[in-house]
Each structure stands twice: as structure tokens, then as C-alpha cells.
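One chain comes next, on its own, written out as C-alpha cells in the form predicted alone.
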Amino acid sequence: MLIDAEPLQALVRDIFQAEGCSEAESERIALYLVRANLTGHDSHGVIRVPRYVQWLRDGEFVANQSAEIVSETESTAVVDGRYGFGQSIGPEAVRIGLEKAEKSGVAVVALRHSAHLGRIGEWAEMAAEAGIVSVHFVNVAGSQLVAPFGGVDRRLSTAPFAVGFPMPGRDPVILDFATSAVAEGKVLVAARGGKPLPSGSLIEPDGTLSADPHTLYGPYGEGEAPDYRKGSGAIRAFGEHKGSGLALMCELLAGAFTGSGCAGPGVPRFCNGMLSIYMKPAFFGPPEAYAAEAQRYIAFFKSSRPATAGGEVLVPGEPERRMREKRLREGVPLSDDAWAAICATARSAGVDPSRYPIRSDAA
């Protein structure tokens, strides 16, 4: 089914407001979740609503928190999210980094104890809009989902990584991916009847490769929320040893270095850590010089002959921008199962989903 973004965002906002989030925070949660869907990152979109609500009710997420600066210098800050929603904590941490980079040229922000930060590309885009280059290493404490290269046991979180590179006069380059073969949310989407997983993206305890969500979630019935703690298999790291190594560095930099905690036993509470580096181009040379060279190189990069007839070489960020335009025009695709789960969550919060002018054309 296809659902218009505006009423979908209103429904999500009202669900979280009914659950005790402020109007402003509810607006932010809804905005960023729907924006993830619009860019094609359905794994970090509204399919997360039932899980977010359950974690809020269980006390894993805390409503209406603000980022707390634990320590700082002119160019560094350690920030504690106090388990507040990442849609509130994330932009606050980025703003701290942007303000310091504007004054000092370079800033490093160590964020710890944030609830789910959502699509990390949002924070790279936010920095790029301010003309700041940014690099983000992220991990998930209290999460074990991914097997390292050469192993079958879960030892890593999905450990996202993102880079934002502003391009004066044109769209920025935004690189944003999980270091796992697929984000856990994509397994959730597949389990909810959405897009199937790529072949071999999961691994069974005996080393057999799989694309069946039950590998990660174990048995689950219709209408039952899949729980990754019940499965015996794991997600694979992308790129064999290279993705596994980058994931390890995300755990060390975003988990151990920030004080947020790494994946694995002994960390009972789910949270994101993020180590972010912000750089103002003007401190490194004339902005027009770097912009001209970057534009020249991107044109050269894209001039490579397509590998398939009618194909095209794209730079990171282009697929998301095109998808946003398409979905704003045509609607956000959701499987019937995912929509049913959101509606059930809405009703449990005292929100009637039938009050919203949702369009439900066949996808």
C-alpha cells in the first residue's frame, strides 16, 4: 500500500504525544521517521513506531530529554543523551559540533547514551546544510546482531557510518550505511512482508548462509512483533573482512571511546553512541578551490561508462534525493503487516488511525 507522507507523519506524531512525549518532540520523531521512509531507508522509518513505543513504555527510552554537556573545550565536547529519543538528542549534539567548528575550524563531539538515533545520514545532511564536513561513527550498546568476519556468533551491532561533504552550489555528497550486510531494520521490513533480503545476508549457527528473517528472529506469529533476542543466527558484516574491521572501529570509537559502551554482554540498556568530527572548509583553504576540484572530480567519477545498458553511475546521496521526490509524489510504500502493526500501536495509545486521511492505493 502507498500512504501519503503528511497524514502518516500526523498519525505518528499523535501516537507519541499520546504516550507522553511533548508536542515538539513528537513532531521531531514523526518528521525524522517519515523522512527516513521518503529517502528509501524504510529500515529506519515508521516501521520503528511499535518498537519505539514499547521501549518507551518499558523505560528503555525516556521522553522529553535534552542533551547534557558533561565536559567541553573550545573544540571538543562529551555529551550525554540520558536515553532520550535520538530525534531530539541527535540534532542537539550536531548543533554543538557545528557551533564549535564554526569558531575553531574542527570539532569532535562524543555522544553517549542516546536512544535510537535513527538514520545517521540526517545528521550528516544537517552539517552539510551548514557548510560543514562531518564524519560519524556509531554503535549500539546492548545490541548483538552481527557476526564478525570468519565467525558465526553475534559480536557486533550494525554499527552505522556516515560522511557528509558539502558542495557549494549543488547537492552535498552524503555517504550513509550500516557496516552490516543489511541494517536490522531491513530484516524487520522483510519479516513484516516488505522487500526480501539479499541472498546470504544472514548466517546460521552452522555457517549456512540465509536470507530468511527467522534466522535472526526465530519463530514469530502473524501480528507478533519479531524479537531479535529469540533468534539463533546473525547478520553478516558487509564486504567480508573490510566491513567487519570498520564495524570494530565503530564499536571502539563510538562505544568504548565515548563511554557509551560497546555491543555485547554486560551492557543491559540499549543506547547509541556516536563519535562525530566536524570540519569547516574555510579553515583549510579557499572554499572555492576545494569546491571546484570536488566538482571536477565528481563529474569525472560519474563519467564512467555504465556497467549495464541504460544504467548510471551515482554518487552517495543521489538515490535518496530521487527517492524522496518520488515518494512525496506517489506516497510511502508500507506492507499490510507493517501498517497493521502501526495501527495496533496507535489504538493501544488511544489514537484512532481511521481519523487520518490515509491513502491506501496498491503499491
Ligand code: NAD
Second form
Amino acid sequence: MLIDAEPLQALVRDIFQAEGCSEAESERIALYLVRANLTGHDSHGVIRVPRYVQWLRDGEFVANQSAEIVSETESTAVVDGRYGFGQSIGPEAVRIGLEKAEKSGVAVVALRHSAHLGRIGEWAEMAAEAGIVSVHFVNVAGSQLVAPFGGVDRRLSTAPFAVGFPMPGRDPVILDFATSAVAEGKVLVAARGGKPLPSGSLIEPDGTLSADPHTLYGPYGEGEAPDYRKGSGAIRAFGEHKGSGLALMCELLAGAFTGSGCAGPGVPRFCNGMLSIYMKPAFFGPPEAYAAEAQRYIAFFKSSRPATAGGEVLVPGEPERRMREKRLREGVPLSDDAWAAICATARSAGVDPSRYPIRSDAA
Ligand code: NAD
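Could the form predicted together with this ligand be shown next, to go alongside the form predicted alone?
So here's everything in the complex, that chain up top.
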């Protein structure tokens, strides 16, 4: 089914408000989840609503928190998210980094203990909109989903990495991906009847490669929330030893260095850590010079002859911008299963989903 972004956002907002989040926080949660769907990252969109609500009720996520500055200098900050929603803590932490980079040229922000930060590209986009280059290493403390290169046992989180490169007067370049072959949310989307996984994304305990979500979740019934703690297999790291190495650095920088904690056992609570580096171009030379060279290079990069007939070389960030335009026009596609789970969560929160003018065309 296809759902218009606006009523979908209103429904999600009302669910979180009914669950005790302030109006402003509920607005932010709804905005960023629907924006993930609009950019094509359904894994980090409204499909997360049932799980977020469950974790809020279980006390894993805490409503209405703001970021606490643990320590700071002119160009550094250690920030504690106190397990507050990433949709509140994330933009606060980015704002701290942007203000410091504006004054000092460079800022490093070590964010610890944030609840799920969602699509990390949001934070790179926010910095790029302010004209600031940013690099983000992220991990998930307490998570255990991904096998390192050469292993079958889960030892890593899906540890995303993002870079935002502003291009004055043009769209920025936004690279943003999980260091696992697929984000866990994409396994969830596949388990809920959405896009199937690429072959070999997962690995069974005996080393057999798989694309079956049951490898990660074990058995789950219809309408039952798949739980990655119940499966015996793992997601594979992307890019063989190189991706596994980048994932390890995300764990070390975002988990150990920030004080948020690394993947695996021994960490009290599930949370995101994020080490972000912010750089203001004017401190490194005339912005027009870097912009002109970057623009020239991107044209050269894109001019590579397509590998397939009718194909095209894209720069990171382009697919998301195109998808946003399309989905704002046509609506957000959701599987019946994902929509049913959101409606069930809404009803359990006392919100009647039939009150929202959802368009329901065949996708
Ligand atoms: P993905 O595999 O879809 O890769 C996305 C990146 O590749 C983007 O930068 C995109 O612009 C670029 N890209 C895609 N197609 C391209 C093409 N044809 N040419 C050039 N570039 C192209 O992303 P993913 O690994 O599935 O991650 C999905 C989302 O999950 C990300 O937003 C990530 O931040 C998020 N995530 C979050 C957490 C968390 O704990 N908060 C954990 C894991 C992942």
C-alpha cells in the first residue's frame, strides 16, 4: 500500500504523544522516521514504531530527555544522551558540534548513551546544510548482530558510518551506510514481507551463507514481532575484511572512545554512541576554491561510462534525493504486515488509525 507522508507523520506523532512524549519530541520522532521512509530507507522509518513504543514502555528509551554536556573545550564535547530518543538527542549533539566548528574551525563531539539515532545521514545532512563537513562513526552498545570477517559468531553491531560534504550552491554529497552487508532494519523489512535480502547477506552458525530472515530471527509467527535475540545466525560485515575493519573502528571510536560501550555483552543498556568530527571549510582555504575543485571532480566521476545499458553513475546522496521527490509525490510504500503492526501499536496507545486520511492504493 501507498501512504501519504503527511497523515502518516501525524499518526506517528499522536502515537508517541499518547505514550508520554512531549508534543515537540513526538513531532521530531515522526518527522525523522517519515523522512527515512521518504529517502528510501524504510528500515529506519515508521516500521520502527512498534519497537520504539515497546522499548519506551520497557524503559529502554526515555521520553523527553535533553543532551547533557559531560565535559567540553572550545573544540570538543563529551555529550550524554541519557537514553533519550535519538530524534531529540541527535540534533542537539549536532548543534553543539556546529557551533564549536563555526568558532574553532574543527570540533569533535563524543556522544554516548543516545537511544536509536535512526538514519545517520540526517545528521550529516544537517551539518552540510550549515556548510560544515562532517564525519560520523556510530555503534550500538549492547547489540550483537554482525559476524566479523572470518567468523560466524556475532561480535559487532551494524555500526553505521556517514560523511557529509557540502557543495556551496549545489546538493551536498552524503555517504551513509551500515557496515553490515545489510542494516538490521532491512532484515526486518524482508521479514515483514518487504524487499528480499541480497543473497549471502546472512551467515548460519555452520558458515552457510543465507538470505532468509529466520537466520537472524529464528521462528516467528504472523503478526509476531521478529526478535533478533532468538536467531542463531548473524548478518555479515560488508566488503569482506575492509568492511569488517571499518566496523571495528566504529565500535572502538563510537563505543570505547565516547564511553558509550561497545557491541556485545557486558554493557548495561542498548544505545547508540556517535563520534562526530565537524570541519568548517573557511578555516582550511577559500571555500570557492574547494567547491570549484569538488564540482569539477564530481562531474569527472559521474562521466564514467555506465556499466549497464541505460545505467548511470550516481554520487552518494543522489538516490535519497530522487526517492524523496518520488515518494512525496506518490506516497510511502508499506507492506500490509508493517502497516498492520503500526495500527495495532496505535490502538494499544489509544489512537484510532482510521481517523487519519491515509491513501491506500496498490503499490
Ligand atoms: P545502503 O546500503 O542503502 O547505502 C546507502 C548509501 O549508499 C547512501 O550514501 C547512498 O546515497 C549510497 N548509494 C546507494 N545507491 C547508490 C548508487 N547507485 N550509487 C552511488 N551511491 C549509492 O544503506 P544501509 O547500509 O542499508 O543503511 C541504511 C540506513 O541505516 C543508513 O541511513 C544508516 O545510517 C542506518 N543505520 C542506522 C543504525 C543506527 O544504529 N542508528 C545502524 C545501522 C544502520
